[in-house]
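Starting off, we have a lone chain in the form predicted on its own, written out as structure tokens.
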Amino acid sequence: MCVVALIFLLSSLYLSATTEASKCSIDGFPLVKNISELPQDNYGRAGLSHIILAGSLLHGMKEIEVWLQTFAPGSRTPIHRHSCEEVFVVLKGSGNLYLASNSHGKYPGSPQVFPIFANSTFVIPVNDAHQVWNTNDQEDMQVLVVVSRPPVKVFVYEDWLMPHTAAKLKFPYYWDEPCFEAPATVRDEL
């Protein structure tokens, strides 16, 4: 009987340790990570893939967040803002930049149009409205992402005549909205 036991509770101890801890916590999480491994999704947006490299509410960071996006021939983000900086590194593939001119006006206005391409990096400032578009119809496009003040609150437009005051708001942002808990009081900064 006591070796049953012991048995069991050896069982018990070994299952706790080896199972793997919740999505949202830090715990579990190896210093180095393969990235062929992270999880990845589309968030409903087909042609995009978007995996988190170190995240807020995935895994603790306070300052800055790192993903690794990548869209398929043709696919985009939606016209949108956000109140952090943003900088792009685009490792792979060629598309568009949309920046608009007249972010802090009433509306986004007519933008500005920046081609992007490998080895070619830019910076998104706080709420200038923006859109980052694959136009290659051949390859998919791979960019570094970082953004500041995480987690991101984000502004979108059906337009570039929208007015500020109409543009949604989405927060928690589709990856966030897992490991999202608290609410929090949501500013718009423009």
Second form
Number of protein chains: 2
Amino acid sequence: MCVVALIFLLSSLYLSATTEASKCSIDGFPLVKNISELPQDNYGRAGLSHIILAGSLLHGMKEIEVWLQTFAPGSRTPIHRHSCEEVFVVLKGSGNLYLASNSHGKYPGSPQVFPIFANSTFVIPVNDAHQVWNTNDQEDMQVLVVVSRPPVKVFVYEDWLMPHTAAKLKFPYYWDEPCFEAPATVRDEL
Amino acid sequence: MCVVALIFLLSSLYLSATTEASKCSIDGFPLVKNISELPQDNYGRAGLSHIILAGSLLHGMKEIEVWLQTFAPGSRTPIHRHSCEEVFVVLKGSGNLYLASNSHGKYPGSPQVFPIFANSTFVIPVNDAHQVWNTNDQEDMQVLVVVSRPPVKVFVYEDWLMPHTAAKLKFPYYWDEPCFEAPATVRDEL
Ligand SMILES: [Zn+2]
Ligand SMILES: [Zn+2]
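Hand over the structure of the form predicted together with another copy of the chain; the form predicted on its own is what we had up.
What follows is the entire complex, opening with the chain shown before.
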């Protein structure tokens, strides 16, 4: 009984120590991480669960970031574009990719629709406006997302006809923003 | 019956056209690819299945590559190191990561062993020698691998005590090598 209590106490101490230490430092993380124990957040977007598997601030990544995102039925990314490379791998569920391959005029223009599904993969062409949408009303859609050159510099559109000049720049777009300690004045400005 | 035959004929034509066209050109691939229809190869390594989800030659990637690798029981990567960033996500199975965090002397030195398992993720520290091994004798181990700055420049070691100066340089290390048309003389040289 005493041993059980001791083990319990030690586990609690260990857990609280790792929780403390793992907030924003590389050292706090074990090298091999159990994804189901990683923090998730919706970053203010209804229906989203976003888990950073490898992040610029959290893990010191300089060239790539990897995220696991789960979209509840009906939820979606904003319409956006960026000059980094981005690769999606759909692990579960299904939905649509909307892609304006004709983004290169004054506004994105009406997008093509591509069905996406479990065990599919796609690359977003650099600077093309796009949106990923869980259009399945039954199932969550889970995707692995890889981007290059963090932190990502994103332009967000309210609709497909919004001029590029009116798109809202988000930079730096840190998902691990709680760890970002530089002055906040650089955000949301052109 | 005639309609069925026509559909069959058209599908065959379509399939053979895409198979032809998709060999080594971006244009031949549909934007959203069904992973189970992508080519796989073992690149001369027993027990490996390697599928390029996003490749430098195959898909014009300049900043990231994404691969899906399946290791049969007992199979493994060589001991190797590289200066690019690399992220693993274990989708199925289990095994070990061997990592020489002390790589920075004259040779890698004996590695630490980290158990890896389905739904785990890890980042390989830049320039640390490492090896991923399916140590489970029952199950395949499937991993998603992301690397930066393709083509990867890899140093391969025969064992953990091999001096860095004796490691074999493989560059460019194209998994999509059948698409590589430059002279082969640059390969396997220092
Ligand atoms: Zn995007
Ligand atoms: Zn590696």
